[in-house]
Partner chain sequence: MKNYLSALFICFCLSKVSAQKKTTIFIEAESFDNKGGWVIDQQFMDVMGSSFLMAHGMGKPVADASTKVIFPEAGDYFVYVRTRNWSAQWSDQEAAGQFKLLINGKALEKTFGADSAEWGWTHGGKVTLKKGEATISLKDLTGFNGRCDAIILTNDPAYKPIEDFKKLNDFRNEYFGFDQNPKDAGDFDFVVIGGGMAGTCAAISAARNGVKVALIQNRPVLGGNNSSEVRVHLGGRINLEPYPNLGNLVNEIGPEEGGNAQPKSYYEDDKKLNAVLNEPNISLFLNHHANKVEVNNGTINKVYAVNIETGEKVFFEAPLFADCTGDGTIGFLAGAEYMTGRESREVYNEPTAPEVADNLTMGASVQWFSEKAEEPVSFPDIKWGLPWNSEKAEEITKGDWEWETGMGLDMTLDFEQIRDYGMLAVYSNWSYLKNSEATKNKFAHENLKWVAYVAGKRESRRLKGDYVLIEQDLTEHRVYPDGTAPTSWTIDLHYPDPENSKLFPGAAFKSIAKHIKIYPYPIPFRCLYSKNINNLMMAGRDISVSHVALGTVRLMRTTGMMGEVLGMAASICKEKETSPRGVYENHFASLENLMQKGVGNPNLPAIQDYNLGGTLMEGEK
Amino acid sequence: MKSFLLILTLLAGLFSVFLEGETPVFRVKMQNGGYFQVFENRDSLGILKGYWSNIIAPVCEDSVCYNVDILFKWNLLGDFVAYETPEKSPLTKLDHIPFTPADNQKLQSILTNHDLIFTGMPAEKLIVKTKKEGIDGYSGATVTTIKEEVIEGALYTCYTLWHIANGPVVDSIRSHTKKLMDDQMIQEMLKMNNSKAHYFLINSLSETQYKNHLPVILKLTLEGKGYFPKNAFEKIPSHLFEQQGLQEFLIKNYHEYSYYTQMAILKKLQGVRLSKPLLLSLIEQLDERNSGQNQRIVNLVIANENKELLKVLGEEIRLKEVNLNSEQREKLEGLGIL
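Put the chain from that sequence into structure form on its own, the form predicted in complex with its partner chain.
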């Protein structure tokens, strides 16, 4: 409990070194009122590449305290990237033993890892109190389940720094990046070439940006893993589906997508005037099973009210023995198609 309180008080004491000539873009407030300042990191052309902050945080290991002086860097998405410490004040472990290169490597991997058990634990649960033989007092021993995860003798350094690197700063960075989303930034995101960046993109683009960058977004959907393509199509503004280019893209690529992406596309196509070739290619996708996809395709063909296409639809249904539900069957019979 003692060490927990200590940590809280010390976190409150966090502050960031103010650097002359640079203006912080925001400050990150910590639970107890302490804060640190975050700066943009731009390259020589002025292109935003990420963020940094110089942080001084007091940390205590088993009642031995010192000031951690550390520079943190994040990317545009708020992912922690790397840290640096001044040569003169390296990170230290219990009893002021400086970090070895291996310790630094381990800390780097800890700060970028989101699957650790100890980071999800309340500070007071990190140690178990053990009674020292012959001494009337308790000392803390790291809980066994997390021993492997942390640097021996630097438990609270790891814990405190992880929470700074991956705490509220992440959301602040993301909203700042989102505000600055422009063509240049879009290019940067595309370059990052990971699904997180791509999700960030599809969740941040304006309607106009979608319109202007549609070809790259569509390319991403072809490459994207998991549910990215589905989510991307769901985000593309509905009116863009009227575009001939997009409809042609679908003719060429619809069959490449997973069932759930196809379902999302079909949902977007509702109420959209569709070209004849697109409808024809969709009719080809019908299969004998009764599925949500069949239903949506049949409904789209009916809604587009083209006699010729309805005839093709009828033939395809007969040929493939497509399994319709009763409402669709009635409707098509009513239209004289079946």
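With the form predicted in complex with its partner chain in hand, show me what the form predicted alone looks like.
Coming up is the bare chain, nothing alongside it.
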């Protein structure tokens, strides 16, 4: 219980240094009281590159308390990047032993790791208390399962700093970045060249920004892994699918996508005016094995009401023995196609 109260004291005492001439863009309230202020990190051209906060906090390790003076840095997405400490105020462990280079390296690894056990534990569960023989008191030892995850003698330092670096500040940074989304910001996101940045982009762009940056987004769908291409096409405003450039892109690249991405594309094409070349290229994708895709393609061609295309569709259906639902077959038979 004593250690738990120490952690509460630590969190309640958090604050960030306000530097003259700097204006914080927001401040982050801690769950157990206190707050720290976050500043923008802009380059000489005024382009936003990330965020930082100079934090001073009391840390208590086994009844020994001291202040931590540390500067945190985050990228545009709120991912923790790095920390710095003043040369005259290094991080210390029990008995005020300064962190070694290896300790600093391990702390950097801890603060950027989201798969650690101890970060999800309540503070009071981090140690095991044992009664001292012959003494009316208790001693505490780090829980065995987390010993390798933390720095010996700096358990609460690791715990507290991780929650500062990866706590509510992340959502606050993402919200602020999204509000500032412009062409420069989009270019910065693209330079980050990682899937998290790309997902952030497709979830943050306005309709106008999608229109202005459509070639780049389409390129990302070809390079993206997993469900990113599917999700990106689902986010692209439907009216943009009428653009000649996008339809020409699909003619060239539709076959490169996974089945689920193709199904997402076909869904977006419903109700869109489609060019004859695009419809012909889709007819070529008919396959006796893909009934779901077949039905969407057939519906797109029927909706177009072009006799020439319907004739090509009928020939392809017979050639590939494409399965149709009863409504589609009835419609095509009524048109004399089958």
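By rigid core we mean the largest C-alpha set that fits within 1.5 Å across both forms. Positions refer to the first chain, counted from 1. Quick caveat: nothing in here was measured; it's all calculated off a predicted structure.
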Review point. After a core superposition, would you say residue 315 shifts its C-alpha by at least 2 Å between these two forms?
Key: no
**Study point:** Rigid core superposed, the C-alpha shift at residue 327 between these two forms in Å
**Key:** 2.6
